[in-house]
Amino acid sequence: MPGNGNRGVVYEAPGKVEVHELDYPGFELKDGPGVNPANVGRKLPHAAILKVVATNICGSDQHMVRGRTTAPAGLVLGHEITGEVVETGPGVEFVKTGDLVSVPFNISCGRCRNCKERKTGICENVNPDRPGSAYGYVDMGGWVGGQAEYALVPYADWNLLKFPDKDQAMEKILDLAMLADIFPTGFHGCVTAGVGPGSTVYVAGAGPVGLAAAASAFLLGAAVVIVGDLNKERLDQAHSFGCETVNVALGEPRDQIEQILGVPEVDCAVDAVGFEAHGHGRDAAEEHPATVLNTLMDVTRAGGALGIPGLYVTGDPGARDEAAKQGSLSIRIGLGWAKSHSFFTGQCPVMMYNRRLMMAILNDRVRIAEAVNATPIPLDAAPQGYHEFDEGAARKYVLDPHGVLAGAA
């Protein structure tokens, strides 16, 4: 054990996060903000404690920090974790101290029916409320977040992806830090949308997940990738690695897609925005949470598919109307039915993709950190990073709790 100290990023109130002193992780889940009572006292002999090398700020975290969920004050944030194993429980057999590893944001047991079917985003045994869990996230069982110096990973032999060569991994650590969430999530959006060689693809959203989806579309062989957003800086970032762009503040994507392709439809579409979507054109200043889903049905050809990794919630206290507060949106399901669309939703099952994407990174087949503009910052700069990200910075902020990423930008 390297010591008993720990520090991490804590959600305090809407718009406010701070770095606090935390308990050093132990092999038992203790009571605390957001911890499901049925999980309190849960023994974790199968867990590993990590010294966190990189831990990212995610758009999903921002939903909580904006006060758009029921996240309690005091919740330790962070579900995108890369680290070095410093201690293992007595039930850990294969993971060893010193291993450099990526942590899928899905917490899964490896034992239930869904895990055995590789549906690790809806594990039945880690969240007493409903299938599916994640670190540092509201209504996900209360597992402590990883935007910290040290973090605990249950079912370590199952969950952790070991990098085969530590020195090689450190040379590409900013790229590998994207394996915990956004790279597999963007890739999953493209795979479920049916992206393949020669595809034309529309990605709604030029935040980190949207940029990761765009990079994934190219990796899968897409002919044209079009990214839509309201934020010019983020659209410029998408354009920097070969994407066509649509500024939805200027009007409907359909019309701009036709200018690019000669036809107003694409083969495949990905929603990388989720429930805080804004309208298009004159409505761009206002929230219209069903806008992206309806637009994707409009611009995707008949028989196409929609990959929907963008987050939708069952409870949104900040929504504009009572229906949306319950997660009920005005979706044009009749349009999707008429066009025989397929819809794929839910958490990305990271473990389904992360090893293959790791190999793509290590063998120089993709430069995901460059695509999403990964930017290391110290742990103490987390509040400023959250603020800048919320203001629309075209960056993926990577927290550096132990100062090992300083030369990796």
Ligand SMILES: NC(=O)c1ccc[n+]([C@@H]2O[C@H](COP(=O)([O-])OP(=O)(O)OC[C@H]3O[C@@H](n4cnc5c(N)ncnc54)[C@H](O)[C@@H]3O)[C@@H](O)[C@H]2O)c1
Contents of the next structure:
Amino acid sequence: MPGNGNRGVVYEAPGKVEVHELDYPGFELKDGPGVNPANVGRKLPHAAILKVVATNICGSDQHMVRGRTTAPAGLVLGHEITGEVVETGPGVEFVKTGDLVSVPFNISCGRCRNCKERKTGICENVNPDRPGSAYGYVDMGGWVGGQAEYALVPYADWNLLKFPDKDQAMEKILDLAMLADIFPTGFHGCVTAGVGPGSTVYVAGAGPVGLAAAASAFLLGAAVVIVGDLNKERLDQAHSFGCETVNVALGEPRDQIEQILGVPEVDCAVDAVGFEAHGHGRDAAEEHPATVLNTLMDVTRAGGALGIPGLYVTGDPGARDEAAKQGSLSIRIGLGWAKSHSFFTGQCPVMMYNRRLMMAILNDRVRIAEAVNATPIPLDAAPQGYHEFDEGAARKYVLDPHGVLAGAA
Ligand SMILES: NC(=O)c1ccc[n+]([C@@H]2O[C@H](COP(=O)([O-])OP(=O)(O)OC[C@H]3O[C@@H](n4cnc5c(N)ncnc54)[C@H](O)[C@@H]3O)[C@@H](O)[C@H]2O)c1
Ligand SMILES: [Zn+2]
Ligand SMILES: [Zn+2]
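Now that the form predicted on its own has been shown, please provide the structure of the form predicted in complex with the named molecule.
So here's everything in the complex, that chain up top.
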């Protein structure tokens, strides 16, 4: 019941998350673990409170839970939120109680220069430290995470995407739950890599973002989609919907790409791995954070583009060398320069794509939940879900705080 408390997933220590009692959200940002002091006391008349219907575990959460960031103990996790509006602040004009909505993981104001240019991943008004913010994330201003029974969304009129018909939406709710992050993120990776009809595409990483990128590449008309990983189960998942696969543990992708395409190059490439990348071939057991970026330059044709949704950090306490601890990696920029490559990095501006991808889902043009193997689990099973995901399960775990997905699945 609204007003009667809340429960959610809390980061405790590296490798450890727990479900705790939390405060029910209010229309003011309170102090707490990870909340930027400049954000404490911020008034939120423009916010809506959601009863969370689905909230997914993400590889981005794993960077924090593995202890690879400066996330403080007590941080409430969760940035992939789908829910029903149960309360609106006095400044909310169009969103109504009862609306079933998707929440872009980027928190944005709709008023700053970047938002006006639809660059909602780098909003200037929501994170006192730097442009760009997300729910439940380290260094993102301290907005409370949404892996919980209830969550607060600021600038609700601007941020929320309403599903046109609630009954129709509940039938596809596991697909629609992917609109908060990974489907737009994978799609953005492909759009920025220049994927179009007839393209050949290499997607590094067969985690949920890589699989979403692969499904997006097909939606954009790609001729051949090749997915690389070193996790056999995840490669099988990619193969299940028509992707070719490359096992990077067997060596550099260029040789396996040549066997598939007849040439060792693709038109477009997407990095869905990020800074915790493993090496290739004999180096596969170790982390080599620049490997994927260097490989993408190696296998992308001259004049091609690299979409880089995979996350890179400005500080990595767990890095193997001093430079990488500061976020400096050994990138072969000379190779990219020689091939006139374009690079697109950063948070996906979810709002740029979520409405169109919702329409593709509702009209049966794509089966994103199936592609990423979306798997609902109870909120209380979150610690186990985090553990299995970290072990490399070929699943996208979707927390079900009110027990409504079990029936829908
Ligand atoms: N830019 C954005 O807006 C955005 C949004 C969501 C997620 N992300 C980032 O995208 C990345 C992927 O997310 P995810 O949820 O799929 O994570 P994940 O950890 O589940 O998947 C990463 C996969 O990469 C594989 N891998 C490791 N080294 C590799 C290599 N050299 N070549 C190919 N595959 C390799 C791993 O085995 C794993 O399966 C993460 O870095 C995440 O933070 C970014
Ligand atoms: Zn995410
Ligand atoms: Zn803004």
